[in-house]
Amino acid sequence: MIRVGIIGCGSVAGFGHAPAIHRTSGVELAAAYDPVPGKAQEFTQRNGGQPFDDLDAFFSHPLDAVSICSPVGVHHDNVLRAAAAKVHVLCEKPVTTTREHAEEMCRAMSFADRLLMVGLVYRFSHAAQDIRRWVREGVIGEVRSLRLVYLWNLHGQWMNDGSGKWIESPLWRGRMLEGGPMVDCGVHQIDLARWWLGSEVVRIHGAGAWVSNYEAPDHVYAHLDHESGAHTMVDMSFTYGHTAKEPTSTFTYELIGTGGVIRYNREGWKLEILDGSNTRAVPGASEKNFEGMYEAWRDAIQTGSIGDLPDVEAGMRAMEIAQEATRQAIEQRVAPSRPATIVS
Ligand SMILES: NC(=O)c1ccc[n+]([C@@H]2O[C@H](COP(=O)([O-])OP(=O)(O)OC[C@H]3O[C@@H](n4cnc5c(N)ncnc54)[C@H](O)[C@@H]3O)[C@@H](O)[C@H]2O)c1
């Protein structure tokens, strides 16, 4: 049994990691750490394991591996602590903010002779796995264009409090300091594009829109040219519909090839292949699969073979591309926008 400890008992640890650990045979949730007093206790009451608010005490507990679910700014420190404790690490995306940190993390983990993998969980969705296989089999010929779109209201300034009153969202302030939508979420899509195509990004063009007057653009477009000649467009928003009474989201993948199109829509988990002879609808799936990721991680720890798990280089490339697209968007901003207005 692989004894896993969770570092950082917030949102993703609760909805993604803990349930997946429980559903994956061969792994168990042994401990959880959070520096906020009482948070680990609350978390372990719901999910099991020993609670800790002291990191030394957490690492004194018998563990084989840790899942790092803390904010990106402290991933580096937590990985170094895990390396010193000689445990395997699954680190949430974005893996870290600088290449120097990434290299230091890899050196420490390699010295500890333990695995360091990045939790880019979209890779394990059945839809993403099918798409990867179809691209390799050439079912739509040669893929020339990818359009990966995710528009949602995560950090919009305004929210309806349910009684019809508009209030400022508690998630609005500060969150964009983590890098904005392309860094925070777009790393998944950028990783998928590189992984599906097996082709490096050689040119990046980023542009942005300020719908809600953040310190970073809340809507970022990345245009990426791959070595193969294919082009990827990633379109990400954190404020889509934040002034609408009922915000909705758009989450789609489109792969356009010389012999057809593959389309995925999270709405209804629709997955289709359109080629010269047919339109085939195949069973879709959620865009995330934490359980699949934990199965792969368990197998990697047991066999040493990482399978589809992203390594630090993959995580870091996605991060650097997202950072560069965001940097260009900010640098090329034309004019400050006025604050968002609510129209009713
Ligand atoms: N893959 C996904 O679907 C997904 C979804 C959400 C978040 N994430 C990623 O997971 C990470 C955490 O995001 P979240 O939304 O759960 O954030 P969160 O703010 O909800 O939770 C983070 C937790 O880490 C704790 N923390 C703060 N400093 C810490 C430290 N030094 N060491 C350990 N813990 C510390 C906080 O107290 C908090 O409980 C981020 O890297 C984020 O990008 C991934």
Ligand SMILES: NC(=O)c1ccc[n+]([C@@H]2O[C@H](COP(=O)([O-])OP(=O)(O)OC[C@H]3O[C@@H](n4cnc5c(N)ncnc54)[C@H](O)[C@@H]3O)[C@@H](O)[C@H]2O)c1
Contents of the next structure:
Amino acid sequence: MIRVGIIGCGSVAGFGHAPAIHRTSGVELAAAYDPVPGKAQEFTQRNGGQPFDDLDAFFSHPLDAVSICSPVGVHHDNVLRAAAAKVHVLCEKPVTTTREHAEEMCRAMSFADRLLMVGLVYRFSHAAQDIRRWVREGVIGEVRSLRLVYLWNLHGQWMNDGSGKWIESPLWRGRMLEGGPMVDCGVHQIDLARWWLGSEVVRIHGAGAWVSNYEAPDHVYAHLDHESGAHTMVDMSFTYGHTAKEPTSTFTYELIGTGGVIRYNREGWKLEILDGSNTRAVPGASEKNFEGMYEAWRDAIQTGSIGDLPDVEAGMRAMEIAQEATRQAIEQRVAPSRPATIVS
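Requested next: the structure of the form predicted on its own (the form predicted in complex with the named molecule having been shown above).
There are no partners or other molecules in what follows, just the one chain.
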């Protein structure tokens, strides 16, 4: 049994990691750490394991691996502590923000002879796995264009504080200050494009739109040229319908090849191949699959073969592309000729 400890008891640990650990055979949730007093205890009351608010005590507990779900600013320190404790690491994206830190983390984990993987969970969706296989088999010929779109409202910029007062959502503010939608969400689509095609991005162009009032755009477009000659367009938004009473979202993958089209629509879990002979529909899936990721991580720990798990280089490359697209959008921003107005 692989004993896993979770570092950081926030939302992704609660809705993604802990349930997946419980559903994965051969893996158990042994401990959880959070520096906020009482947070780990509350987490383990719901999910099991021993709670810790002291990191030394956490790493003194018998563990084989840790899942790092803490804020990115402490990922570097968390990974170095895990290396010192000689445990395997699955780290949420972004693994870190600098190449220097990434290289130091890799060296430490290599010296400890333990795995360091990145939690780009979209790879493990059954839809993403099907698309990967179809591209390799050439079912739509050579892929020339990818359109990867995720337009949503990030649960709204404004929230009621419980007393009737409307305040800015801490979730919104935090993710915008960390870089906005391309850095937060677009890294998944960028990783998928590189992984599906097996082809590196050689040219990046970013553009943005500002509905909100942060330095980073809240709606970002990245146009990516690959070594293979294919082009990927990634379209990401935090402000799609965020002022609507009933906001909706758009989440699609489209791969256009010389012999057909692959289309995925998360709304309804629709996945299909359109070619010259017919349209073939297969069962779709959620865009995420934490259980599939943990099964792959369990297998990697047991065999030493990482399979489809993204390594640090894959995680860093996706983040750097997202950051560059966002930087270009900010640099090329055209100031509005008049103040924006919100129509209610």
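Worth saying up front: this structure is predicted, and the values here are computed from it rather than measured. Positions refer to the first chain, counted from 1. So that the term is clear: the rigid core is the largest set of C-alpha atoms that superpose within 1.5 Å between two forms.
With the core superposed, R263 shows a C-alpha displacement below 2 Å between these two forms.
Relative to the superposed core, D113 undergoes a C-alpha shift smaller than 2 Å between these two forms.
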